[in-house]
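In the form predicted alone, a lone chain appears below as structure tokens.
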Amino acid sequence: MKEISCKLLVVGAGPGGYVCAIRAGQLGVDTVIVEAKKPGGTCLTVGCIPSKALIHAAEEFEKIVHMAGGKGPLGISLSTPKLDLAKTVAWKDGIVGRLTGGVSSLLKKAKVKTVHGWARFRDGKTVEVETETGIQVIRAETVVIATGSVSVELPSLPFGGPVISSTEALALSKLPEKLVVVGGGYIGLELGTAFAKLGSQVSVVEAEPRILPQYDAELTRPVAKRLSELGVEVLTGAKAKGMSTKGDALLVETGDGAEKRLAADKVLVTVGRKPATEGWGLEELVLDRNGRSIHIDDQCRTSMRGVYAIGDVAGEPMLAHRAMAQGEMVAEIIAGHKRNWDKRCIPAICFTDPEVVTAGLLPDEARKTGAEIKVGQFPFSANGRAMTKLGEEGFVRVVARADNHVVLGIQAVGHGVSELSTAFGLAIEMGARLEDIAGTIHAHPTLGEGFQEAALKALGHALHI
């Protein structure tokens, strides 16, 4: 097989890689992208998109179960609902298929050559790809490493049999009667909540003192309350020790040192993700590292000339939208544009019930900057739209400097607040002050009014509370 030469080689077609390749192609850069699986990476194929599909299906099913029990206030009653999980998964797979096909079409439209197979570096300019028809050698002037991340495996709970990662959880054709989730972060709680709504008996084991430890207790309290309402058992300050001899239960050491046995058909391990740096021949490159991740500068350049790294492989925050923004930037730099990473914030969303959104600094983080701050918080219990959606749990919170009122952070917890994340990010990116948010007319009745009211509260004159 003859060698391929190109100006830009992108290794990995996840959100960062495919966006980088598409933008480079649009700018007339001769680009090749290598991907062993389907385009879209973890996020599109086995992560963000399929998990949100399952979460939506679970929400709809739980609503119907609630109505069938005659417990809802809306006056709606139904016969006993049933779940066909295999059909649900097939629907999810259909969405994924449409999106991966769309990415392939966009790459083709941008005149990007796609090579299917596993890439391995020979040096900083050359990779060899194991394709179905043999080894393909690709030489490039510039290389972008976009290999993503993989689930962290616990030594005491290796994947296999009843122990699964989020990938296997999203492909189950039969609902586990008893599911134990190891890890109370966003992945574990998103999937744990979904399976609880679908009818599984769910337990969550978290080593930290509380769930979602990256957020403050005020933000996570509504999530903990909802888990309790769904009958989810949450063990904090607890450590998973391993499976029972028969493989039908997880052995857990509780906070007081006692051992607890949690019966389980499946044990879902969601203790984090790590950069995918193994198996790519990266040892052939001289790359500085930050722990497991590849060290990059404000243009995503690595320690090797002509080699860039974007997305999860370059460390936290491991978010698809960060990878996409980096990919677009790097493509433009390679095409000769002047760009560098100057983002003020990267919004993060936890799709639990209720959802959690953060942009910028949390209150404690803002105080650590040494600045005096103002905090304004508005509850959804005083928001008309939230009431009509039975979503009165939660609030919007704005954190700003006390001297000039520049907004440093915005957070929210509540039903549907993920859709407010764009407004939050835009406000911080544009350098908004409390007066800018308070003075902007927010449509009524919407959840977004809570954003305006929180700013008014920080200024000392909230109108509806």
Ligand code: FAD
Given for the second form:
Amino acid sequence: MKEISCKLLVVGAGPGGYVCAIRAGQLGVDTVIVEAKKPGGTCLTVGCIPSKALIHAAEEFEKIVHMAGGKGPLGISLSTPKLDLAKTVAWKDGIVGRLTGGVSSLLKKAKVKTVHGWARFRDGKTVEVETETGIQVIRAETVVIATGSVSVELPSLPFGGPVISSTEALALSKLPEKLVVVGGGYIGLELGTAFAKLGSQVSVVEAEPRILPQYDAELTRPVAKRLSELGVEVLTGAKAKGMSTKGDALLVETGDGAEKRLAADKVLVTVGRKPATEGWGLEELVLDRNGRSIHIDDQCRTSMRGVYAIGDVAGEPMLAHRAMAQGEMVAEIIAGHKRNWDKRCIPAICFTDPEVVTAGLLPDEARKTGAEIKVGQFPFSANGRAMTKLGEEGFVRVVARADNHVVLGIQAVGHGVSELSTAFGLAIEMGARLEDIAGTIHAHPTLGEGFQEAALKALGHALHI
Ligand code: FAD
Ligand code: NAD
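Since the structure above is the form predicted alone, I would like to see how the form predicted together with flavin-adenine dinucleotide looks, so please show that one next.
What follows is the entire complex, opening with the chain shown before.
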């Protein structure tokens, strides 16, 4: 049995783990990272990046199909477009390969040792890794658990056969003719929209009364409208009961208690993700939990000395950029820096059509803090750049305290608004007031002008509406 000793051991090389290891390596901390699959984790291999690649391909294809139907106003016509899904998936796999290779190189450059295999804790300082060449024991002064999350499985719809998770959906070589998506949240709507654009007949079954229930109705209305235009059937307040006996349809209880049969080649179950807490010896550690996730404090410390937890395993929000920020912070703490989690917001984007961005508090959330608020909203129908991109649907909305105008939240829904998330996050992190945003020159013609106008609107003097 081989043994290694190190200062820091990171278990899991997703965005949380690999960023933590790179930063620790940069700071001269002797670091080992263990990964059972590929560096980059869920995000790079079966999550953020492959889904955005598929969404992009679908968007391009749908645009061309639209033009070929002679429906577009741009004066462009084409002959019938065709899709080779296997080629699309191979292109997506190429991007994943480049990125995972890039992470390996960055780890090497930071002098981090990577061990490939499944890690199992013996105690809070020691793990055993099943590698291709046998068991590797690693002893460390400090440990970071970054094991990520896994898809939630519904007891009535176990994964297998036609019932798939997002991982299988991103690797299909043949387009399902009829796709039923269970769960109208982030993954279900991002992928459901992509498959509808690629040509599948898509139905979405959502248990709550609205799709994307964590947002307000105003923000999700343009998404619901576009789904309808794309021919996606959305059943809200509905429960998936299980597959039909033949396995060719999903049986659903609709809101009014009736039973409906939705024919399906594939049923994509996207009802959330849960912290990956099984199979790696969590029971050998004495860690407090928050439900399924590992409880952490504002430095990502667990209840066991020298053991940290970051990313999805430490609970919501399960987002790659939050995992990365935690990873960087923990590496600096371990290297002796004074750091704690003092972020004002974690922006979130749903890459639907149109996209939805939220940073900070929604109007109702801001009201619940007891603060009196001002809300300014500017529609893209009054924005020149949006018009030139055929993207007039949607708006930017700014939520600020009424007394001192400090911005509490910013939301947008619209085509290409994901790129505005940087400006939104920066404004909130810097403690911007409405006057700061209104007084910043926003280049013309851009969607960003909508942000400035929303701040002006909240101040009572928007210029273009
Ligand atoms: P993970 O990325 O899950 O990585 C954990 C790693 O640990 C894995 O590689 C796993 O193999 C490894 N591991 C686990 N246990 C062990 C063990 N015992 N031994 C060795 N290795 C182990 N987030 C966004 O911010 N934006 C998006 O657009 C977005 N899109 C998504 C789309 C999909 C389809 C999915 C599924 C997720 C998406 N997410 C997105 C969420 C994002 O992928 C996660 O929040 C992020 O990957 C979490 O990072 P992590 O480091 O905590 O864990
Ligand atoms: P989600 O929480 O976003 O959505 C799950 C949806 O399923 C909810 O709307 C919920 O009401 C519904 N639901 C739950 N049980 C159901 C049932 N039995 N029948 C019908 N509907 C049911 O979860 P997700 O879409 O699986 O994504 C998981 C996580 O991954 C997200 O919370 C997010 O943290 C991350 N993610 C982020 C992005 C992004 O940032 N763009 C993209 C994809 C995933």
